[in-house]
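Presented below, as structure tokens, is a lone chain in the form predicted alone.
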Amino acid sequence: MMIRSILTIALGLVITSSALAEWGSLKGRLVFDGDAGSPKELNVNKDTEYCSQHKPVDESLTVGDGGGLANAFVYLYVKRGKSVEVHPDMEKVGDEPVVLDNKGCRFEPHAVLLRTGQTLEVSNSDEIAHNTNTGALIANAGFNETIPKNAPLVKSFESRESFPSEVVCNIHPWMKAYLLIRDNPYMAVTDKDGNFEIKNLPAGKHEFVFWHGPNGVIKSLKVGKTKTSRKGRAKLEIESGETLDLGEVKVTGKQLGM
């Protein structure tokens, strides 16, 4: 009876703590401040007959109509050895796999988000073989395997990575993508118009990382009333029941290492 009572009280404390937790959101739009020019066609020097018809372009800087900067990562910084409280609606890792496709002699999508324990499915929609190499991972064991057509490769990872890691195809060296693995859902990639949103963050003061490949962290970026540090982090306050809208955040070529 006493054990049952203790368990009941403990459960009640957990439920009460979760119910009393407060949450807010973060959003904004990253805009390239400059002339990005037209996407450059890449030197297709392998499987030229097949790949050249898809006309792959350099995706290291992808700017949409209106200047929106695509494929930039924004995510919550959590100190090593620490964790963050996760909103009850987001605690469970999704059952659906995250798909990284080899399509048109490029990776689709170019920037990938994955939670620890979530399945990554690497597929090949092309008529030729590709390989996918994640050897740049640091906290997790990488892989480097051939991906035949209609034979997806399924992987999962148990450790979070501090930064996005480059994914390459050694058969077709122009093919690159970036993979961010985190142990919480508080991360986003800017869409084709530069927009991002991270929902249901725990209320309070946090640091967020702003990152864009291939140069990495975006330093001295004016974000709201502050700037990112040399490690690409900005300190922001998330208020309960509110969305912190950063509006347009201008990013220069110099900040992207151009």
Second form
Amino acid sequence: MMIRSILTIALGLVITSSALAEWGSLKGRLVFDGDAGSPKELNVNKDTEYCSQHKPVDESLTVGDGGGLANAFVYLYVKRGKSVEVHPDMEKVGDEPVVLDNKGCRFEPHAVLLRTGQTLEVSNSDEIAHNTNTGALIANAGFNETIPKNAPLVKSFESRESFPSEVVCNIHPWMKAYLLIRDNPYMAVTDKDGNFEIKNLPAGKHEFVFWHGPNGVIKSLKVGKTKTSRKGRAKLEIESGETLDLGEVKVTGKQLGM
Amino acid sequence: MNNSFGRIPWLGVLAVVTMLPGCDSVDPPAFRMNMVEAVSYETAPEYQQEIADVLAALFGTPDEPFALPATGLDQVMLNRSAGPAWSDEAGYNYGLYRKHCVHCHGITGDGRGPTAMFLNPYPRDYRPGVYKFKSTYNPAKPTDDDLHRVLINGVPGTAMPSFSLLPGSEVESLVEYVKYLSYRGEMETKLIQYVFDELGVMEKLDDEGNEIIDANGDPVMERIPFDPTNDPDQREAVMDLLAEVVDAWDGANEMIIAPTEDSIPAEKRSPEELLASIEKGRSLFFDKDKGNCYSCHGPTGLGDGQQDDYNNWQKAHKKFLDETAKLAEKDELDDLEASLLDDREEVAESLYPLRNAIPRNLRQGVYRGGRRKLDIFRRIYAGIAGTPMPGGGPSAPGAKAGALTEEEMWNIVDYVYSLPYEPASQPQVVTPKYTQSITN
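Given the form predicted alone above, I would also like to look at the protein as it appears in the form predicted together with the partner chain.
Following is the full complex, with the preceding chain placed first.
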């Protein structure tokens, strides 16, 4: 009896620890270090009457009330030809499409994450016409299509991209969004308060890319005990069953190329 | 360039980069590196040299081009197109590219020949492998027939002349050579990106893959050379990248837009039928949820709807110039940034003035991509690759319908054809803000 319960406990421990053993998470908060000022107004010189009501602003720097930097990408770097172990819960690419909407003469959201094979749905909620142009993609063939209201474009991509690329509307050239396509789920975009979290990473040492458009990789960024390289990558150790919390990561205008 | 490759065992072929010093007083022409890409990716000089070496091993030189079997390019045709212009005893012409194209498109196919800067639009930079006037879906490559058609017809309304007087075999060889320059240019960019993504100065690893630590407890760093000859992983990556380039081109024939028979308007239509179609086309042209053409081409079709945008070639330069200007504005630059700024400013100075992409003035009735109805139909279906003009048809073979049905696109074709004859109720002159800085 005694022995049995000891065994069960021991076994139970083994089981729980092995379930936790291999996976860990990364989180943090990007904070803009400096005076972001108020967002710049745009030169809305096309469909002015309609678009001006929505007051689109320059989104190349979006800083929340508490100083959080929104729309920065943080994602796992994986060497070419290598693949990363993916947590069973995240293996399957979601059936729900990722929506990129043309709304109020801007793209919603501004920063989009998409997995290879996943459906991207480009829609138009505006009363005016837009086109959506992904010609800047590198590894995938892009498209440039008129997006009518009520007839969204659906698209999926086969190859992973190394970096987010610009999505534009040529009718309203101020409109910009960024699209990152990866063949694994380990990517995040900072929310309006600058927070991000990447869950269920395989435990171990990994490199993570820090990226913000339009300037690109964020260099010399202090993350935890280390700094990002000239390539915007930082090597971080993810421990099993733990969440590595980078806390507040300060980003200067200089690092964003401003 | 010093040819360290000699025999390239990993390719099983003889390198063609044999350049003996002293055998000629003038240097033979060399391919120029894509400095906008190299500097954007902060490619170190050692890597630039290594990339140039790998490209030379894959593609040879302007005088001795080389078609790796994996490219499927025809070596005989490349030989006829490349090198200095001359004719053999049988009257066969060689050096066709240098004779007919180089003063506009440049040795490297970068669109930077000696006369290029003075032309509007600028001659095409073949290196990104993007072509405007073709029969295929927007992101697809042109077919050989498409390039052939461009050479025979030229691009009316631009400096690109017609080469219809050249013998067929010469035109074919030139098409092959244009593709060769695109393959090489695309590959160059891929290699620059590969080096950025995969190589660089990294922690030195021992045989077990563990970091080696120096006396201070810091990891020992080393530069990983780009040397596919001696590194099997790099070799595989290079061949994969080449296959990506080649596959896209090889797949062009499966990407041709073929209108369905029923949608094609009958040869002989009554004036009433034609008028009805034109009228439909006209309302589609102005319908924001359909053609939406007026947004860019303007309410009277003069091309004055949206003139602030750029085509992809100019957009890449604009991005480079903007980033350079921002770097120059900074107060404190560290050593690395200072030298980067020097590089950037040097490249920035070499770029031609930026020009906006101006939608075509449709009242002139000049169609650069050909004036057959099928040509206009395909422009409307797929848009014009590399430019702001979007497509109205499905985005890929088998994809769901786009904004316009085929029948509607044919209606718009009829309207476009009628536009030069339609009286402009409020005649407007195109009033670009900077006359000097537009692409008409």
